[in-house]
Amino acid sequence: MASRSNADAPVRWAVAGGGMLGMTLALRLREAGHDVTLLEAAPGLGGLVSAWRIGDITWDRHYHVTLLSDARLRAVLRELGLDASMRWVETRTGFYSGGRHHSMSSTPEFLRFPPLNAVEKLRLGATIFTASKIKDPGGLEQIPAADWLRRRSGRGVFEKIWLPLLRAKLGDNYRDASAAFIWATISRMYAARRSGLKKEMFGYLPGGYAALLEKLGERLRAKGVEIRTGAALERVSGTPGGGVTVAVRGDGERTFDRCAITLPAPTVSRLCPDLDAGEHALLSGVRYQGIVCASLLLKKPLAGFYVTNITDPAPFTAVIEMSALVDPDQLGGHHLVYLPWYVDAGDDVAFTEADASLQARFWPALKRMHPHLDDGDLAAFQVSRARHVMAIPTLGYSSKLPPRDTSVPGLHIVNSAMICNGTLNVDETVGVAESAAPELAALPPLAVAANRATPARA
């Protein structure tokens, strides 16, 4: 990593947000010799990758998977001595269509896939292959995903396969998503396969992300990063004398030389009133998809697919059978299933629906899909909700982002909305931190910066 330019003057940094992005950024800034305070509103670190207790086990609050190609995440795992502990498993992908389960985990299964005729299969395969070969997706940002898929795959494939999948991930927002979203999705999953439409190799860390967060937290503390959890921010503002003042609810204010805020765009706009009107407009223009995700502990397995894509009507948007990847011994002998329901961040009704109400809708639907289940097989049902999960990649998305270095001297935005032409996953968020860290680490204290030319905005 590049060294900071003012080696004799450590910069006092606040990093707001203790998810994987914020933790990685805090570590890199500290390794560059700066004084770093990491602020997280929740009781513990991790953000979207945090763990929780369900039934008698502790596992990830939301589902995550590591691919062999996730180079940036795996580099962090190696630093922490964890990569050698990763367990790599061949997984299967299923579709639930026409009231039946179909496997699409190999070339022969793809060729037998009943919902599509021979021509449709050929066009679907050609679409996936073509997308996997595109090196520069910039031009796809200007093309609606639905238009690109209809043209490439044909109306039949679009209606039977792509449209249900787009609705599952983006809801009605799919109409505004660019074809770069499809390219990014296909590119990442294609990289997980050995060749063509063959087998997938996915990985998990024994103990789940809790094991990674514990090790990374230990590394941060050992390096001298001050970690403050339960620190909900009220305001981040510039100061007349230079620097950034951070107000924490119930704990007063502290002034730092610089602050990197890793929170979602709407939260940044709310917490940082000193930003200029153009920056507020750009932040407000980033639209988010949220998630209501049920975790179920079952006494029986389902169909053995890591992911089941659903093209029939259902109250959830996919079935993630985590125990098709993770050894049930890691889960107390149970089978862990996630039922995600992706919704618009502004859908207040979805985020306020009670767990019992969701269970009354989700559990019967899962039993219809898997008739071998009965009520005695449900050991636990628990719901996690997150309003700002993924920034929707709208047309021309990369040209609409706010700058990293803002109009408030010393205030920098480094969040997952800056993932351009990619999909939201842990490897990408680590990549955002790793990309920003060298340039941020080279910035001097604001008093020094005042005597220099204003840094170019990212």
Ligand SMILES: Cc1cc2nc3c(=O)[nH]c(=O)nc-3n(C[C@H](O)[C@H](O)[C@H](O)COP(=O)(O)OP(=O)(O)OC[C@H]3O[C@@H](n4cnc5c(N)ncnc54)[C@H](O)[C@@H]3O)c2cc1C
Contents of the next structure:
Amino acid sequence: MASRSNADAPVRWAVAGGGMLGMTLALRLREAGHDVTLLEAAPGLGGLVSAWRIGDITWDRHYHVTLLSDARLRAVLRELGLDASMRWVETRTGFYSGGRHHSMSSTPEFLRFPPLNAVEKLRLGATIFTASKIKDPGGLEQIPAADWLRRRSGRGVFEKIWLPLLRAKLGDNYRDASAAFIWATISRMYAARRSGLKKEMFGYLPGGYAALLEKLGERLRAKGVEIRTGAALERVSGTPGGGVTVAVRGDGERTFDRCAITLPAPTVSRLCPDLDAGEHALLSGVRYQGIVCASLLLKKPLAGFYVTNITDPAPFTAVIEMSALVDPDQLGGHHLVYLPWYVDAGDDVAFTEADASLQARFWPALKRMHPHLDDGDLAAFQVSRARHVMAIPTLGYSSKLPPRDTSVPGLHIVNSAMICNGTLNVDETVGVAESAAPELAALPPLAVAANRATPARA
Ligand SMILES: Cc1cc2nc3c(=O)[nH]c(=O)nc-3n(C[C@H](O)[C@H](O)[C@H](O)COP(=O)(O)OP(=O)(O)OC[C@H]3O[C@@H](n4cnc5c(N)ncnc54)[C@H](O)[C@@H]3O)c2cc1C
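Compare with the form predicted on its own: the form predicted together with the named molecule:
And the full complex, kicking off with our chain again.
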């Protein structure tokens, strides 16, 4: 827990962004004795983990699982009295390759996996093992992921396995990703298997993330954090004499001693004109992968794999059968499937494609993969879009990040782009907040003329 060194002077903090990062940071700053206002643009808290209504159920708008090894997230769950309710399930992973489904959930299945010959399997296994043994991924940050994988696994494995997987997550941006991304992905997979029973156990909270958000929101309010939803920041600027002035759309300005901004890097650059040219350049240089993610409610199950990786051409980049993990009683007896399509944040064509057009492309492709489905099995189809999901781990990524403490006194950037040599997940995100909180909580207040509320500017 963060502790405040400047005991007699609470700092008035604004935390911008009510996703898991902003909520965790707001909680820790408040626990350290500061006055905290959490500002979130959306009508509710949660950001990428927020829930929505699809058909007659409420569940996460993006698929989420927790690993047994997600220690930082689970600590938060414990604080909220929720960890004991987590349900842990041994899941299966599939590959759709050459028009067929293959299970890849155990060593015997890996050895039987038809798309690869014996030498290729050996090289794939050796690549994964080598990556899992690397302790310091720093050197990998300078090597393109594709080069590293081709060299380690050979062309055949690269073309048949790695390339489709890289494209699935990073699209064409895979060319710019460093080998540290592969290391981080494999490390997370290994951590999942190391803890627990050497099996891949995935967990979820009954009620989904909505249940966690409700408890965390309650905890924040009970501790005295002021939560303002529907509060879209338009500008964050330095204030002569000290402090940071935050302009909220339609709601005027307020000055705080300090502001921690958890929004994506390009948004920070846009909202904070007072940052210096070097900071703007670094923030704009962080490139993002976005997602167009369809949720489907089905009357029938698919193949029982939580994740199906697709190596054949398809309009979506994987199939996530959530109901292979989540008990159907949580899902109104339906089968919930996500069809993610990861795209570049700047891909306007993808982000403006209508739901009906996406359904016309996705549903026939899913039926081809699962011929037992027919049109009567589709109970609902709904699409979520998010442009700034994951900062692309480009070459030398950790040396290209803007500083947390900016040139604007009192303005601090604490966002998920600060995850270096890791994958984007809630555990890492909470980790960014937890590691920043003690240092931020110890900062003194800046002189603020007044905590004034003025009418919105025209
Ligand atoms: C498809 C998908 C699948 C995932 N699967 C998993 C998984 O299985 N396991 C896992 O652990 N993680 C998973 N994640 C990752 C996880 O969702 C993220 O790590 C986490 O939610 C990031 O939280 P954040 O607070 O950094 O960002 P966000 O959730 O993006 O929060 C930022 C907040 O800022 C708000 N905001 C933006 N602009 C403004 C503004 N101008 N003014 C005020 N507020 C603003 C947004 O509305 C948002 O609420 C997944 C993510 C996606 C998209």
